[in-house]
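First, one chain by itself: the form predicted on its own, in structure tokens.
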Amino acid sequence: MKLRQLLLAGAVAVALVAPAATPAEAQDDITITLIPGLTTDDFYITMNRGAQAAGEALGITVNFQGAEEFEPVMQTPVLDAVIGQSPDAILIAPTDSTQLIEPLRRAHDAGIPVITVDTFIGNGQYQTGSGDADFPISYIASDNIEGGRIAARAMAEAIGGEGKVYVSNVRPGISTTDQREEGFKLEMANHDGIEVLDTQYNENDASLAASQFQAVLARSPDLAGVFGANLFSALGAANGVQAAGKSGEVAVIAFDAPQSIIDNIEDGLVDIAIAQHPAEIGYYGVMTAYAHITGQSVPPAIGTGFTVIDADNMNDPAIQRFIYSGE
């Protein structure tokens, strides 16, 4: 079955983020590791359940191994432990462009195939024949720049396109994130009656996120809207204007919709979540992998998509599926 085949025949069960029907003939010679980001988010949770619908679909088997923090000194050493029981691919979310990039090369150096997903090591074109980070095969992912774009756009509709914005951001390193702020003030250099402040970085802590809120506020009283990068810039800015008591005065745009960012909408602290589709990248990474193994080309990049999450939409059953679940 050719990989477009694949990609197209997972498209309902990975919408539905529901088992795979029927499991296909076991290969047991096929193993496959997804090593996430770290494995308490309900984002890769939730990529794990479409990978895993995958491997019951061509009945090989997918292993799940992380760490339980998004930090490249805790990953690095699961990569290292996972290389020495050398599975046919790995599928990794790397935590860092940079440090990842020799860890993995020992991978491809074993003879195993690497496909990064959600994050990428250096600029993230692979397969191009130059560089030093050019050796995965494949990279499966949103596409952030968009994703940050819509977010400015959507944080510059709540605001009525004026006002002072900042990013609230993990650290610099991370593509992902670093790709979400760079699409927002894409965006936002076409407003000008916006103007975006300096981004704070809160290492992927909400309680720091929440006491930046509270600085910059200080500072700017006026403040009118805050994009959270990630998750947790996303509710730690959240709980920052909670606690000043600037519900419905200051927006908060989230990047990735798990329940609690869902709660936030609710209860009117957070305004729009902008939803990856999880589920699709694991599907997919599994089945361009298996490709892969199995003597197929296959594409270098594929992109995923994203909903819009607000309080109109939320209970819509065809929107509801798009909220990340760790069970």
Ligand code: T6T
Contents of the next structure:
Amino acid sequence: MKLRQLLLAGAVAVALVAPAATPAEAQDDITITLIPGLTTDDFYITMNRGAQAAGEALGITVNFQGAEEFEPVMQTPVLDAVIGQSPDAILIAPTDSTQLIEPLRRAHDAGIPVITVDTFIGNGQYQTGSGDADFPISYIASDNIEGGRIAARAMAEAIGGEGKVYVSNVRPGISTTDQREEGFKLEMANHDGIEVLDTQYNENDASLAASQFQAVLARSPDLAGVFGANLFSALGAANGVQAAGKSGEVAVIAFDAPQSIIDNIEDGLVDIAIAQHPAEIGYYGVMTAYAHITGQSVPPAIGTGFTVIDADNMNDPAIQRFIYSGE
Ligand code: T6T
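Okay, that is the form predicted on its own; can I get the form predicted in complex with the named molecule now?
Entire complex below, previous chain first.
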């Protein structure tokens, strides 16, 4: 290639890459609203950080509106109010896989695209043309069955493959925590020496989870471990273990990774934390909504990753970026 051609090719390459380096121009006419499971949970606060980062990159407005409890009866009025504001898309973590179907259909019927993040409605299979809950455009989340399996493998290792364990869970009907329990039990079927006791449901209340731990321990003094299937279940389980003076004796496997759980790992109270990547969920949620709004086709599901945090890796900066933030 002659020098002039080379220079021209270089100029074209510069012309092609240059726009990507320019900050996104404000597109004030696009608004996306993210409705979390609850507003005061570090998991959703971190998800919102990712969503805001995507909003800034695209030059669009991302609102964060939700209830202060993880309850369908509190989330539905928030959703109705958001529908009344006619955003260009709704990203939502439905707090019940059945009870949010009809409220979300109201958004769909109003012409507002719905994307679910973290949790799903129906069976989570969207855009299939079958069933009554396949109308959301996409589902962006962790693989919660696999997360439950990871927890079970960690538990089996922590207790040397033997003993009684139980799952501290929120309530039936939440897709994420149901799937974590399912994955945990599927994996435990491979461990003959481990007995999985009845699940304890705590209504997302860490204090209740802590007192349930004490009750299970009173019934089964040889209890070997507890799997806290979400942030509040794990915090409650850890508090219960500490109050019973069983730190280091009863294994605690925590789903989710707020700073308090990481502190508990440092103190030897919690064995591992399975960190989801909520910022990634928020980021790709907004990107997916934007792609759909601007006429691109989008995948019906996007899976995000996990990072397993333990005493050996918790001080590594590459790992610490996955600790949830409370601001
Ligand atoms: O575990 C997360 C989320 O994935 C789940 O759906 C509900 O609980 C959390 O928000 C943690 O509190």
